[in-house]
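Quick heads-up: it's one chain on its own, the form predicted on its own, in structure tokens.
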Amino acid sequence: MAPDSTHKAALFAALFAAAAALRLLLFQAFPLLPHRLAGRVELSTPVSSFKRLQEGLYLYTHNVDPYHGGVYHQAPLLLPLFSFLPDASSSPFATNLLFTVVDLLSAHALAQIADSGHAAATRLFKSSRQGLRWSSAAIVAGFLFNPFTLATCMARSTTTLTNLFILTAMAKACQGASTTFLLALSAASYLAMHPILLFPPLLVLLYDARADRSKTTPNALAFTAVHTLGLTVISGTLLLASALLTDSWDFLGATYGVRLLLPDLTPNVGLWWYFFTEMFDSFRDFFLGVFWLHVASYTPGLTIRLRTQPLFVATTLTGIFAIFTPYPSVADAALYLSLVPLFRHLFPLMRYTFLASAAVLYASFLGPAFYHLWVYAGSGNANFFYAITLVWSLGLSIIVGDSLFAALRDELDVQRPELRDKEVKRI
């Protein structure tokens, strides 16, 4: 093994050991903290809450329909997985260790994405600034020690599992590994539904990686058909296994139906809950369709316009999910903010970094305070908390929009080198 490889392996081992030790230490030193964080609306939603998972698990282990009562809205196959673990209330170590390992596996997938180099150089596009990048170790450290990632792990939100599968799908697409890519993306879509929108850009990324590896270009139509069929078969198998586990197909309405129709209006950091709380019932179906169409509309447009930068499109979509899906949490923002450093070469072209950072930090500190004033102190109302979630969404939106501008400007600098470092205005 080369000295550089040995040094890199030692560095990653130290990072992973430190991250695992920090998480387990926090779990051990503050045994009540996971329970408190699991009750925070910023970290837990009706479709990712560990408390709701425990409720569904209790019903499942007592041979009662886990969806009876309308509390549990998560995937059925999570129940047998967690049923093998000791009771988290009395013996939490195994559960805490599981979520720690999930974070480490996510970091490993993120390192593979960073090492692939697809962020700045793809089959059809090479940034003129591709030498400007951070090491994979720095990107992994930013993920593992990000306060948002730590808080999500401590809250034991099942969104961490979704994020793991999304990162794994991205990593395998970068490597051109079709089977594991399809398995990972199917699992992510099974758990949260909206990751299915990542399929077009990640399929393009997989196509480019396969073309680079084989030095021949596969037939695009056949490639798309085969992988679409594969995704359909694997997703169908997961749904069939869920139906066999629950002895009915009722879980579809209790899981994906909840995401589509938004019957649970528990507050979260997203934009939907307050809007539909105030919505007249006669307009509800129309605006549900509009909101979902808005989320889905970004995928084809971005994939077509930035065909040469599929990894950037997938990253941007994770940011859009963190803002515009019905039940977002801090975990979704943590995923997006962990992927943004892959595009270090775009940072010099971004114009509103301070404004975006200030908005996110402002909302991070004041969000819990405003929620406390509304729910516990009784000196505020729902507008307090919704206003600060708007600031949170604004901060993320600025990052998404500014990075899109930077990517388009970087593309222009490659196509028109004479315009580099010159101000360009749209006429």
Second form
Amino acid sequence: MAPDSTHKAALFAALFAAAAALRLLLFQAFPLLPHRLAGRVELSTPVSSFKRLQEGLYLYTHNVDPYHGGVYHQAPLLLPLFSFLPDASSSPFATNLLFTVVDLLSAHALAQIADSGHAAATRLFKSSRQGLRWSSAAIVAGFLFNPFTLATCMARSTTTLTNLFILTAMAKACQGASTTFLLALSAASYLAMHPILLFPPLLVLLYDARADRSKTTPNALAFTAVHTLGLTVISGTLLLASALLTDSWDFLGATYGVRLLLPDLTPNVGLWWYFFTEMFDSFRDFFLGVFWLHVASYTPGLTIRLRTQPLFVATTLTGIFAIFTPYPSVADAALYLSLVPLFRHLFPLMRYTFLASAAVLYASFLGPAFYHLWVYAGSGNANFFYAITLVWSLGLSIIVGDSLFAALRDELDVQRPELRDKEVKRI
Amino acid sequence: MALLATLLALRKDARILKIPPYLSAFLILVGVAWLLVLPLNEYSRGTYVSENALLPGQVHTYFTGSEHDVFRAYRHEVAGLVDLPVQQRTDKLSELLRASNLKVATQKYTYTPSGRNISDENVYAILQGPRADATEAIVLMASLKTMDGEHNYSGVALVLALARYFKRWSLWSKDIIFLLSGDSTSGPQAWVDAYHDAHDPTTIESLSIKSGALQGAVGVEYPAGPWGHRYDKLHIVYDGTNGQLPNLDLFNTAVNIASGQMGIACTLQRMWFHRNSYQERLQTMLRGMLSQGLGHATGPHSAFIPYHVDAITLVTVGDGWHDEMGLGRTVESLFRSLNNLLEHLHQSFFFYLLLEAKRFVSIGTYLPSAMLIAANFSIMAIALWVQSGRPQEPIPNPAATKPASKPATQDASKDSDNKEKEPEQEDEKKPLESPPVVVTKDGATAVIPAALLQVSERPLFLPAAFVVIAHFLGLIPLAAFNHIPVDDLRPAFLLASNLTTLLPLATAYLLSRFNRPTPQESTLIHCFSLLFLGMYLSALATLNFSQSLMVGLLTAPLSFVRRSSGVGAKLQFALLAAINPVMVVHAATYVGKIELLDVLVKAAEGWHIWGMWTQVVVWLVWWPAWFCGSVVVALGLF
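Moving from the form predicted on its own, what structure would you give for the form predicted in complex with its partner chain?
After this comes the whole thing, all chains and molecules, with the earlier chain placed first.
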């Protein structure tokens, strides 16, 4: 066992070193690249852009309310964190290092998730194909060297921080560590709001992991109550700290309010912006409600239906977030696409992998081309780019739908072994 | 539901895999045929001016009479200064412009592509429009040397004369900038880069005075010497860098004014005699596409177009009876039209192919041809993907009376081979030998070999890594050719021709030593490379239609080559060696009677100065696709 684990440790050390070296090398060799990428709408949204963070930081360090400019929409606690670092425009190394480290920590969390084995075998469900899996090193390499992750890191989008906390919350839930799980999930929700929707499936995951570890099932109701209370307290503390920091509760409107009400219609890879530029004002509130209801409705539905596979539910929800939240970016898709390989046992059951990956690939090339035609060359228009964001979302939703089908089919194979390898028909 | 079931049943039919090659070939044929019908009247349209503010040719022009004497005087001045050192020439030109009561400034620039030193100086003057608020400007420019390397005596003199003449009018509602650049491409590029603060201040001087947003630019090339020369036609040059085009309205306005108001015939794409027949229209279109596809700068206007500034160059050609004042009045009328603009040119087309001065094809009509050719690669990629998922062993016909003629010994040895090397493959093999599946449906029973229903697991890592590495390999020649000094360019190119031809063979040989890739993996390499190619070309078709079409046609054979053995492999490899990008460039210079070195030097110049992307497409799109295809074919040789 010992030589095996040292071998594994060495492999991980090499992977992490290579990933860090690649990032720092890119930062160093192309000093203009982060700035370029930070300006791309695909990577930087109004709620995650590093340029906007710098604007907020400038106001903050000059003792002006950072939200008065109407540009900064990110969490207040990011400001003291980044104000400790040297100015990113003159000496970017510390900032670059921070984002590199964040990526490595995310990868570490991902490795923990993969090692826990919760993807294929949970307390209540053992997939019939659970032997089919990739090593955690392969999954981590897929995350660290994914061009989408790399681009997000280079653009220094603050979504990387959110992703780190989501992955940590998942890892801690897999390990059954309540406190760190609550801390990580509160931090993720504090930064980006929608990760709060991950609470139900991850709570189920935590419960299963706990039950597995202690061989007794804790009282479900008390368990839920305690953890919900914990989440409320930690989130409340974070919000209170923010209010104390900015001397007012105005930040709520400027951060979560912007996410909820979509006042900034800067284009992004999601589906909302174009729809709401076309919307008559009188219907705006109604459709905002409908759109948010749609996003939120996946959580209870999936958690109940796939109660036995909570990690899969959480992963699918990150995919849903990458498609249906108001300000999604490539970073959200990178998170989802890094989690999907955990479910290697479902791949033989998926039917449209080629179609979906081709759609995502084509969209990631045609998107920048069409954006160029619209904004720089002036020979295209907004419809060009929107059409491509539709293809992008289509590609992602095919993966989400197809993997859901595969998960259900996998479940059916366990419940009805005699149906294995038979063609199924929709009724 | 019944239809869906039929389709699903069809999915399993082995015959379905036979269709894609024919479908691909069909798409390519349709794509080419599509181009050939474009010059017909049914598929093209007459040009028309879309922006109603332009009102081309509606004003009376006054650039006549004594202005002619002024022009001739300027022409003699220019003839005296073209051979002076740069500094003296600049001083003289500045003095001439300043004498017309204009604000004058200069800009020095130095470029060093492939070790050459291109340095010169631009002189420009700003006429502040009497009714303007310095928010918009239009540019009139002439370079001291034309694109063909002649002295642009009359062109520069005309700009000087018009500057003096325009200054006296009170009706300008936009600023007018007169730019006299050192040479025809890098000078305007340095100037327009600096105008938009996109220059490197260490080698290119920043502009000391500026005006507002540029609304249009017109270049003049009139290489008649100090004693004048009457010309026959105006050649309107409109291609920008990377195949971007100016708004069609600007071109139409120029044609409308020159031919309608001034009676000067217009021509384009070096078609000096155009009788408007089918062949000549087609030739014009193909020349336009070639120029667009190469993506090079075709005149002083090319630098402006990437900045979303519509620009054209007017070049005088031939021997005729039109004089310099006719050209001057054309420019005057054109500027009066541009002066009328209320907003940036946006009404008309940005994507078009011109067939003659008054006929064009719009993007909606021509784009399908490039898209069909790009789609052929995607279709083949899908077909190869499906094929790679099929069982690799031949399936015995279940209805055959004879037992499958498989020598048992060979089979056994193969199996033991596999056991030694890849024990994990054993699992995949087992179901192949499982008994036939009996399907009963609607009372009918069918026996299907289990292998037919099997989708074998695809090993994705090696093929994906191979294709990605092939793309990264392209970076080496890309960087090399952009940085090698001019003396070494030719040997480097010859070295590249040899290396690129041998590299697939060497790679295939090396790979075959490790018994990889398996036929399934080589199918996947082929599949991924075609998938990438189809993706790049469809994205490129929206940016530079002609380039995408050209690369698509030159790589079309890649869809049809397969890993085979014996003579077939040799023939395929020979065919691929002939369409090696490096060889194609070689052949093109031979056919076009162009000096190879000139092409290489211009390419490096394009990369460093004009921001040209053609090399990127050649080395990172075309070459990797060719390389992957060649390796797949070469694998059959070993």
